[in-house]
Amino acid sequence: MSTISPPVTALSVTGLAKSYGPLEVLKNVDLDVARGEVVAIIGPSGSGKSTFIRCLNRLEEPDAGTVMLDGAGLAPSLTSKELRALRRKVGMVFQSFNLFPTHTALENVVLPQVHSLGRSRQQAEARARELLAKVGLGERADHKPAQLSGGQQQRVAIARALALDPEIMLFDEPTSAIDPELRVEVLRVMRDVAAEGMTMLVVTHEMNFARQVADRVVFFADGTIVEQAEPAAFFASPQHERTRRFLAAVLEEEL
């Protein structure tokens, strides 16, 4: 008789807290994410969503709580070497693209591999060209960021993050700085990454992405997780009044 193995936990967060002076941004947040799971994180501005994922790769230092990656805990304070190792495992794509403006798309994807992974220039360039083709920019490899649209720049940023072979990808509102008509190309790439089994946490205002791509939707408000569920249940029958009010507002805006 065969048995189904339980999902492997890729990320486990317990009691995560973060304050800026008297302002509590995160209040004892708990969240487990299975390997290969896509989690959409939604909520109003100022609810702690971005701070939460920035704490996961230590762009922000949490005040309390534990973060475990594949069963290994992260120390409260990490050395520079440990931080570099963490950020190889946990890739991040930001609202702003953070590309080197004086370098081509190809160079933006090559250089992190050379410096962080120690790959040869030849290996890094081969991988970069493969990934740029994957995100639909093979013919734009020699263009600098100023010669690319916002959607194209964000796709370069995704290729750059993937080039480090991360175990988890974090996205912090990756379409918010892009013209609406160009968002579709970025979302398509994110769908492809999800379909290949990447563990993803996506802070987003894109409700269709949350509905169609995410395995789970997590709703933040006032520094805590108010509600979480599979997308069908989350959007059809939210359990909390705070969730219902948020969805009513954002879904009305989409009409």
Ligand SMILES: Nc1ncnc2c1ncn2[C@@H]1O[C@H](COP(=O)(O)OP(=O)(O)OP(=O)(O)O)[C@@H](O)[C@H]1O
Given for the second form:
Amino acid sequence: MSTISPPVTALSVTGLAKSYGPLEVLKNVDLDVARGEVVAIIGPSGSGKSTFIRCLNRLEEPDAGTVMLDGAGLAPSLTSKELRALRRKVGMVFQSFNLFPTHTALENVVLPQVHSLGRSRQQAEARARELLAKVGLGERADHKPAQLSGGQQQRVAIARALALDPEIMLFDEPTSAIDPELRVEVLRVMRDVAAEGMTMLVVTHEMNFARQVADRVVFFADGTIVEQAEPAAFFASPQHERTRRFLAAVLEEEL
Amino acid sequence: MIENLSVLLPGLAVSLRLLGLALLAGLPLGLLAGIALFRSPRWLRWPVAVLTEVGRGFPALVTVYLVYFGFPQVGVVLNDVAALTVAFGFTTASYTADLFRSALASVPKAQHEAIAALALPPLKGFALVLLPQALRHALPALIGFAVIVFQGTALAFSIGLKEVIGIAYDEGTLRFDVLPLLITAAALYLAVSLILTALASGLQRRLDPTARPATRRRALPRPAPVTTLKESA
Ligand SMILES: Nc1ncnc2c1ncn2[C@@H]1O[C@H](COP(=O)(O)OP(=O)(O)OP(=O)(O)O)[C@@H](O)[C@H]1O
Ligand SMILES: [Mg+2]
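Can you give me the structure for the form predicted together with this ligand, which would complement the form predicted alone we have just seen?
To see the whole picture, the full complex is given below, headed by that same chain.
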């Protein structure tokens, strides 16, 4: 196998715009993501990073623009059935994990498989155990979220999202709510997921993750993409003043 | 004292039975009404809101009289226990509807977003994710309310059904000495109330998994992370 096939576009966003009242949070954002690509989205607080990825699975309704997933366009307004079909293909991991507190880790991973995909309980449970083992929590399957550390909860949340076999995974600051010493176990799982070829968009403040795992770094400021490049180039020679200022501030903080 | 107690115990059985019937009738209705108040079309929410307002606004004694003496005038004749079940059930439903509604409203927005992001059908998300959290949240207040209903069963006295107070009063009158029996009756109420309250806090402790002695570190949002992947690899 030496033929090089052109990258297949997994996600294509054009002209995405969103305002909250007079506040323009997203201004005409364009972004193409290839299948298997890992894109790190960085930028200052309030620049619209969360709003952007939440528009991709329609937790927010964009005002304008198109989102194409795997070549299929999405209508501006979706029926609830179309919406659920979209969300089955787009996994999301939240900053605050958002596990179901009344259910065990295993049940958290089983429940959406059974009720969103219609898998049998038996199949769902087998898959859940496999995924929990993969994120290093095989032994914790019967624990409730409150009995798990932040890092463990987030790994369950990743397993839960992966269990629907999504085409693309969105992460919104997945490690920001976790104790620093426990972040690495989550980042390691994310790196493994990336290595298996998952298409990923990761909003993050983890510059090392962006540097070491991402294929591309996208810098957001004031609701637009100011600059994007592959990580080495991005960190070595940022082109815009705004980017340089941001990097100076973050890297300062890391020292 | 012991002798007084044995006189009153049959009354306690009546009170507990009334409590059980009131909860059996009132809680399911209260839950349905609470769901309607939380999320339902306006044509349903409005009448439910009015009815539960009425149920909370009427003194329980008035509701008891209305059902026992008023209903027969429109052709509905109920015996004492049935009338009390309807009256207490209505009051219970009216009060707990609001407990259920606010418990449902207290489930964080993040849970609704998780349901949506995981493509769960809304009804499944409601029944399997929101409702269990709301019930857990509502339980202590529900048991607290059950204590009030239990004390309210003394109103059975007003339509001649002999529960603890009724028996204490009758027996006391026969003996020309009401006070010792009334004090014993009060002690009985207090004991049952204390038991229910203890049950409530015990349940609350069991239902709140953070209180369990397990491996646990609550993560709180923290600012800027510093982590390298290499140190783990
Ligand atoms: N539901 C909302 N209503 C009104 N304003 C909102 C809403 N959600 C977000 N905003 C505003 O939109 C802007 C962009 O928010 P967003 O959460 O997308 O930023 P972000 O880049 O993710 O920031 P952070 O790094 O702090 O998470 C902010 O100014 C925010 O206050
Ligand atoms: Mg954000």
